[in-house]
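We begin with a single chain expressed as structure tokens, specifically the form predicted alone.
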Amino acid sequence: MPEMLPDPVQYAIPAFIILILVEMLIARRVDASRYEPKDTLTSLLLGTGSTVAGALAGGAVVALAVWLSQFRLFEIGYVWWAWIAVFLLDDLAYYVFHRLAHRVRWFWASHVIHHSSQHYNLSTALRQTWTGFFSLSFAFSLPIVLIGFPVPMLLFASGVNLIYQFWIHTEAVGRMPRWFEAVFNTPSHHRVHHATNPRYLDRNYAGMLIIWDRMFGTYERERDDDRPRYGIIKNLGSFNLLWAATHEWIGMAKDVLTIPGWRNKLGYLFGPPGWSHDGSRDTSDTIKARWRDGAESE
């Protein structure tokens, strides 16, 4: 097992509840309701409850990686454009997740977490997911360690991205500059990731550079006359932390085991959000359809 670097997320999370109580400070002074109580706890609660369930799992992940890096195609050390290119190699690979975390409803399951919030601000970056080893998460990396890159490289460069996602989620923030905006994620473009607005779904999915979601055709800006509405379609209705955390894993399990026909098990498994046999429920597509045949016809 090669020696690990520091985490850096662990020396950013005092960071983060600073961050946090200022912004509520704010919040008291410009929008009380930016923070609701009883959501603010949720979300810190399952950040917790990631955190845990990432520690129990993190020694299984790293052992495969260090297994696999045995297979690496390069020997790559950590010289100085090594970096570079594990960020964005890291980046790239987070963006591939995170956008078929949104197409494919067995990773949705996992995610859906982070959007259960119908509130936009700093705590809600803490609402992580519970269950990403089970969903095999982490697989998208690997191929990054298979190319040769140290595996303790890999994951600062993820622990770096993690905590960049922080500061993004908030509404304390405007638009930064133009030259930023064009190359980095901003609260502007996360706030539209989040929003449940027809224009908005399956939009922005960058982690820390916003430039691939302009090469790959998933870049919408946030518009002042369509401002974010958060959540998810069919929102919670509770503060239940298990629920928060298994509601999707739970709705698909039992679509599968009812559902007759493999065809159909393997749409309710591996289809989008809202795929149904029958067409009865909604995806984000069908969503987005309805809604520019509405702005046409207006």
Given for the second form:
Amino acid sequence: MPEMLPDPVQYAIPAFIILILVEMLIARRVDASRYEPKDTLTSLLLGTGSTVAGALAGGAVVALAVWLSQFRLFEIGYVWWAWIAVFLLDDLAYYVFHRLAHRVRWFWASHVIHHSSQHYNLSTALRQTWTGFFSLSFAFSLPIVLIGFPVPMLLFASGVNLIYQFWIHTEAVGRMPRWFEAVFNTPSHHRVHHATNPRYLDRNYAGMLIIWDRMFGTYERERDDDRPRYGIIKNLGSFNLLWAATHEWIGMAKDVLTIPGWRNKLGYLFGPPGWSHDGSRDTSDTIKARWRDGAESE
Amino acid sequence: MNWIVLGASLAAVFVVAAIALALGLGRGAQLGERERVFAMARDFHSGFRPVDAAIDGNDRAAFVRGDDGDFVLLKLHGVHGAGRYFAATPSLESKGGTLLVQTGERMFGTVAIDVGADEARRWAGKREAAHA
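Output block for the form predicted together with its partner chain, input the form predicted alone:
Full assembly next; the chain just shown is listed first.
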């Protein structure tokens, strides 16, 4: 087992808490509806649960990465350019994972937890999945190991990426300078990502760099005349912790067990969220199409 | 896993939530007037064209009828509205002055809308009319 680098997330946690408290004070002055105590409690407990799940499964993921590294194509050490490359590749892998997490129900079942709050504040950033290991979301980073980047270097880059994504979950920051908005993911870009407005659905998958969305055609800018409404298409209407963590898995299991036909079952597992064999449910594509039709007829 | 760290984390979580409560965040939410309820229903389901609404006397829930014979149910969840769309009339019941709308979802629950006895009967009658 290679010697590990420090986990940057552990060191960032006190700053997370301080910044949440600062944001609460801002909300009290500007808009008290930005926070809701029960929602905050749910988000933070989901975050704590995610940490526990990560601790339980993390060892297995690291062991798998280390085992895979024996098949690496190149021998890349801790050279300066490797750090830049690993940050870029890890961010690209995050983009790919994140895009699939919104387009494939199997991955969405795990990721939906993060979107299940109707609030958009720093506590939402900590509302993280309990089932990421089960949905195999870690697999998207493994090609970086196979290229030959050291596993500790990749884990460190992933940690920094996670920390970066904390501060963008806020309404307290409007827009950053234009050059920054052009390159980096920002609160404005990520508000779009968390919005359920038809215009914003399935947009801005970036982790640290918004350039991936601009390159791959999934970028949408935040508009002042279409303020984001946060949450999911079918908001839970409940603060129940276990329901928030598992509702999509339960829904998926029910669909697979009750709907006949293998093609249908595969559709419910790996089709886009909202897919149904009889077309009775909404996917983001059908919602967007209906919205576009409505806009054209007006 | 370090149990002391986990215990301290859980304690910190409850302290932060308690601070949000002490700061008075998220209080006094309401769905609002008819036009706002209509706008929320339109936002909730793109293409929905509201024509009538049963709005709870305490502004905590609303049942909105669309011009296609479809419905949007809204209930206050924290400070925001959570909704459900029905392409056809869902199960409705009038109980005293309350209209009960059943979503068929255990976790979303049955939504009670206090609209007065006459209105509750009128809305519950839509279900019977639809099935007549």
